[in-house]
Structure formats: C-alpha cells, structure tokens
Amino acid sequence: MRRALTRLAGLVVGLGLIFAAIPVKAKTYTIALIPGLTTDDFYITMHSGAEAAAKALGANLIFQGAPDFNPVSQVPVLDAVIARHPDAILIAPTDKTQLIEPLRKAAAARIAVITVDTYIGTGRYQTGSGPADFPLSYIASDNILGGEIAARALGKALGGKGKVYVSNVKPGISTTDQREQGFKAEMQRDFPGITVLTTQFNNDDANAAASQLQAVLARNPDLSGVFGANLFSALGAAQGVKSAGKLGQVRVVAFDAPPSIVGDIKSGLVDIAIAQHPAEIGWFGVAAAYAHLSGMSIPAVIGTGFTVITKDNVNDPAVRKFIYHD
C-alpha cells in the first residue's frame, strides 16, 4: 500500500506541474459539471475545486445536476446540458451501464466527456475496445486503496481480531464495490484474524442501514464494526450502535467527511473517517478538460489523494482542511 500511496503523491505532483503550463487561450471555453447530486457536501466542495480552476483558466463553468443519486433523475439533466453543447462535460455517472448510451450522444455531438468520482463500463478508458472507452479521462480518488486504507484503519483499531461487516450502497456503483472490494482484499491480506460478514445493502437509506446493524448485531452480539462504504451507510449504522447501546464497543469507519463529521468524531459516534478530496478532483476535470481542448493530451485516469480523520488529529488544521465543505 505505501508503494501505492507513493505513486498517487508522485501522479497529483507531476499533473500539478503540467497543468501549471497550460497555455490560457483567447477562446472562452465551456466546461459543464454534472454532478452525483446537487445537494451533497461532497459534490459542493467538488464544485469550488472546479470553480477554482476555471477562474484560473478563464472558462465559463455550468454546475447543474439533479436532487438525488439516480440515473432516472440524471439522464435528462444529462441531456439538457448536450442541448446547451458546452465545450466539455464532467460527470458523475449514477449507474455504471445506464449512463453509456446517454453519454455516447455527448461524444457523438463532440463533447470533450471526462468522468468524475464515478465510471461508466469499467473505467478503463481510450483502449480502443468496449462499448464505455470514449470518455477521455476518469478522475477520482482511488477508490480499491481507500477501502485498502479503511480496512487497515479498522484492523489495527480492532488489534487484528473481531467480527467486521460492510454497509453498502447497492451493487453496480462504481465507487462502492471498489472500496467494498478494497476493504475485503485488505482484511483477507493483513488481519486473518478478522472476519468479514455479508455486506449489507441499504439503498442509500440510513434508517435501513441502521436497522441492518441491528439485526447483524442481533445475530452477531460479538460484531466488534462495521465499514460504511459512503456517508449514509456510515452514519445509519452508527445510530445502529448507538441505539444498541455499544459506542466504544462496535468501531464505525465511515467513508467521506463533511462538515457533521467532526462532531460525530468528538462524540465517538464514528470512530475514523476516510476524507477523500474532491475539491482537487474538480480542479483537475476543469485542467484536463481545458488542457484536452487546448490540443495538449491527458492521463486516461488521474488519482486523488485521501486524509484518515480520528479523535486524535480532528483538530489539526492539516487534516481539518480535508473537511468538505456545506
């Protein structure tokens, strides 16, 4: 993992200095956003990241999504921004299969399509094979190395030993399974000692996902914690736990960190939270797409960083700085 985490740093440090080169054209480009949702801290901080490199740049920036994580809802977003025919779109994607057609209309009308936090087929892009390569880039954090980082945070808390189980999503979000993939590769390498129950699913619902650790609890009275692979799943099985009365007892490793987290940290609500940084992935779509389009080529995937919050380095403005913003 530290040869892994070495290469990221060396990746973010050498983008930074390309980008730092782009020539600033006479021509305003557009570049959209389209993010998961509009109303998560996550995506807002990944939208000041954007904001920042386009004021930069000197391009116009369009942000629209839609209320809630579904392709559904973000299909006709999707469409209406093709309508406006910016320069560029960043997005999200909502669901890994059904946002390739709707997307290949973006390509088709020569829209730059770079993909953020989220993937389209298998993320593997520019390959020259598979219905989903057309997308220039994908930029987000590692996400296989942050269920890795979270795994290796909770193992080492539970001293190598206990009973341990995901709160998932559903499956066919690209970033979940790869932190619940991460997450179990690391227990199975590093902590046999651990073991890892069947994932549950919620469906993005807390109350579901607080009811779930109840019942593995029930079932389980020796559950020593539980990994949220996102914020929601996190939070509701921490209430889980609160409610079954075993803070301090069932350690809860909540993936991403807004603003609510510190308090929910001091409290011992949530034992560890991964931060991912999405402000520097919005920053580098707007650099990739503006280099893309400025005739310079870029990396097919580009990796973000990740900082693991505790009670005992909440407070230092290092890591506070890592807190998403609402």
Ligand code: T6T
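Same protein, different state: after the form predicted alone, show the form predicted in complex with this ligand.
Here we give the lone chain, stripped of any partners or molecules.
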C-alpha cells in the first residue's frame, strides 16, 4: 500500500513536471470590426490601425461591413458577425437608436461590444441607466469640438459676416449630428453676423451634396460658405462650388481628409480640412477589446484627436501622415 502511494505521488510529480515544460499558449482572441460602410477612406484607415494593433497583440481581426451607411444594410452584417461568435465586436453604429436592439443580441451572446466612431443611445456607457449603456467603451473624436473648430475657421475666413449652411448626411447619426450641433452653437456664440441657413441632407451621397450646393446658391446668390460635415458631404459641396464657378466666393470647410483633399486645399477650393485620426480609433479599439478580454477594466470613453489641415501646413509630413488611405 505504501509503495503504491509512493508510486502515485511520483506519477503526479512527474506529470506536473511534464505540464510545466509545455508552454501554455494564451488564447488567440477574435475581434470583429464592423465599419459604417466598407468603401469609405475613413473606415479603410481605421481598419489599418486595427490591423496594426491586432498584429502587435497576436489577435485575429475580422473586417466585415455593408456597402452603404445605413442601418438596413448594417444590421444583417451584424447578425452574420454575431453568428461567427467573435470574442469582441467593434462597431460604428449607423444610427443612434436603430442599432440598440441588434447590438443587445451581441451582448446577450456574451460578445464584448465596443463602439468606434459613432455611438448608440447617448454614448454614455456603463452608467447603469438607459437602454443603451451596455457597450463597454466608446472610442472616437470629440465631434462637438470638431463642429466648433469648423465654425471658427469659417467664421474667421468670412470676417464674421455672410450666409452659410451645413451639408450633412442624415439625422440620427451621432457623429454628424454632434458636428452640426457644435457648428451652430459656435456660430451663434461668436459669429452673430453670420446667418446659418437650413441644413441640407445628402444621405452620404457626394453627387446629391453637389447638386444641393447649386440649388442653395440659386436661392441665395450671396451664399458665402458651406461646412461639409463628413467626407462625402465635403467632397460634394466642394465639387458643387467648383461646377458653379464660385471658387473663392463660397468658402468650404471640410470634415475628414481623403487623399483628394490635398489638391483641393492647394487649389484654394477648400479652406480647411479637419482630419480625424481613424487609424488611432481602430488601434485603440482593438487594444481596449484585448485588455477587456484579458481581464482588465477599460475606460468607458477614449477620445482621439484632430489635425487641422490648411494651405500653410499641407506639405508638412507631420500633417500629411493624417491624410486617410484609400
């Protein structure tokens, strides 16, 4: 009996030594990134930042999205991603309200949910209140501040006088709603001599934004400026100014910085472009998901910055690195 016990103890110790010698491989986490749409330089750049972080951390990254910025197209993509059961989902929800219930399904399936760029509900998560506080974190630019920066630039360029309008996507998107809100508040506060006309909604279609510019100009021949509140709104508004031959008379302030903005700034068609830092949003998104999955607590809000691009700094490599990839 004694000999048997001694042999058993020897076996246990032996097995322990064998297991200790096998390196324990940490779990490879799968993190999905669902953009607002796949063919937008902003999200393409966010994807590259997310890939860099996934590579550094040894995580597996899935990038799956819809061809247009629309909850009707995005929800089926989200459902398909939930069915693949990744460890975490990073998503730019295309509507503050319509993505709440579809995302709750992901949380119920014990998938960590983090929103990037846009938010659901009020964007205040993990507060224990409201129907949309369940995502773990919101990682984005400060879009109210972005709208204020745009208003200050346009207000100064116009010497505090004139008529302007906001070219925007559609109501219900957290980012572009906040940019418009910040723009209007700053105009009211610091530029009372500037009239802000009714916002034109283009449904993320640059051609629609270009035609709207011409229609607003036909109704208001003294139009002096436009704020394009996202990439397609700005591209379209600038194109509208060019086609109308009003370069210099209608000043353009652009949100976002696709490669073509460089030429538009150099030619004077666009006065300033407010570049977001989408690669950082993607990078911090993956890093935050990884930290959470590894048992750490993560901040409920992570803010990324802007780079304001003008004729004076557009050739500076420290600025040029924030031009989006296509």
